[in-house]
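First, one chain by itself: the form predicted on its own, in structure tokens.
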Amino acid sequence: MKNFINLKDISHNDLRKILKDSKKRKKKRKNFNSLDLDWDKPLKGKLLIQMFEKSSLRTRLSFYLAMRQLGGGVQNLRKDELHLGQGGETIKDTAKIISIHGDIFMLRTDSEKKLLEFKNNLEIPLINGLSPESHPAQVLSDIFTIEEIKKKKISNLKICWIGDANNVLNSLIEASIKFSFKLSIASPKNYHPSKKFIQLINHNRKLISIFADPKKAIVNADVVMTDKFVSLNDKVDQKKKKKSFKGFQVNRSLTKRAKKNFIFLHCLPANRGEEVSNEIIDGSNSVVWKQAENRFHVQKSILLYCFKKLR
């Protein structure tokens, strides 16, 4: 059994190896309609439990399709349907009924703990759809997009990212460590990385830098990132937050700085005229769309990985 919590606890030998069954996977669904199964129905007879205490569109389509497609099922739970942690049950006590119940369970959490508390009682496998520091399917799916479309390994790219610093940023500078690509943030200086994530960026200048101004930042790119200013569940001054980010939208003036063949990448939703201009993101630069499409090729192989499966 293995988790796909974080991408640090991962090898890079597996996360390649993820990435190499994925594009197998992908070239082979090549005009197959949506709920046709893979030739091998890898995981037939496997339950997928997911349960969602945050919104979402992405991550609930893309894991439902890539389980349905690899044989198995899926059953959805929400925070509200649920005991959890209340009426004296335990989340030790729930994750024992979805043991019981799934061979897998996909968890999109607004707590760190709650996840931890996961991972030390389920016995079966628990993938980090979402948490409040990590986004590790999708930075992962991410690569693979990247990959795919630059048509070289990401160690040879340039990435940069322009915004605020949120769960997918965080998992990006794992993944800069991981992979060894050089990564270029830009976020005012309010709203840098936490002192943990910043302890690993001055443990890898070689790789990774940091800049109050995303001009400096952006410099001859090949992939520029970017992720709403305010998220969701932003217990912040929203106004003021905004504010600090003047400067920071990825628009035609800023992308300039970039290779002229740079490619965007936005994980969505969008505040289009915030953090990216509607010339970028609905632009011959974006690739958000194929972005979107990559998650449940991606997420198919970690479902893999997370059985034992990948060969």
Ligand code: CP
Given for the second form:
Amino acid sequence: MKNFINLKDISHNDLRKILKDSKKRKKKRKNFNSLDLDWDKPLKGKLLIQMFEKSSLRTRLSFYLAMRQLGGGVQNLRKDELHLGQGGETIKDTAKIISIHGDIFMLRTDSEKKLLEFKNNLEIPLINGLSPESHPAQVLSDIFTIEEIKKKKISNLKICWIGDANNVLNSLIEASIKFSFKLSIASPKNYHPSKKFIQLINHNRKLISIFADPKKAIVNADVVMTDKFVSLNDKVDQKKKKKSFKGFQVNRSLTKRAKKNFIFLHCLPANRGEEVSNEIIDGSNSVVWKQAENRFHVQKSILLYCFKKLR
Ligand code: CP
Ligand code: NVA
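Please give the corresponding structure for the form predicted together with ligand CP, as opposed to the form predicted on its own shown earlier.
To see the whole picture, the full complex is given below, headed by that same chain.
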């Protein structure tokens, strides 16, 4: 059994195996209906239990579809309907019950501590479906999308992140190190990555650079990415924070400095008109819908990785 919690803990070889399997499975599903099963039904009889402590549309739907297409079933849990949420039951006991009834657990949580406690107490694999510090399934799937569209290995491309130093960026930093791609980050000085990630950046200066000026970071980028300035449960003065991001909108004027054939990615949900202009997110460089679709293709192979079913 294997967990999928952070990209830094998974070998490059295994991450590549996941991407290879996703490519193969996606190719074989042309013209399939949403709930048609993959030919080999590798997770027949298995149950994914997924729990969301924060809102989710894409992650919820894509893990559901991923598990069903592999032949398994899915049970959703809402924190406010559990004893855990009411304060009566420990994480340890909750994890034991989840382990007795399910075969794999996917958690979207508002606490790193909780993620770790579940990891330490579950007897089944754990998938991180977004935590305050990381969003590994999103970023691995984004690498799949980038390579699929650019038809190049990501190590041959320049990736640029404009915006908040949030969970998605943290996973992207880990990915840059694992996959050896150039990552250029622009975020306002007061909103640079946390100390832990700055240390990672400092150890990998040949790959990762950080700027306070988006115009410098975006030069010659093949891929431009962003996310909301204020993340879910981000406990900040929103007005003040958004003010600091003036000049950080991905719009036509800024992207003139990227390569002409750059692609634009956003994990969504987006605040149109804030971190990205409508003309960019709806324009011809944007691949956001393909990016959202690829989530379930890649997550199928993440599930298989956790069950040690990838060859
Ligand atoms: N991108 C992403 O994880 O979206 P949701 O929050 O809707 O799951
Ligand atoms: N950074 C965002 C990602 C949402 C998918 C958040 O944590 O809210």
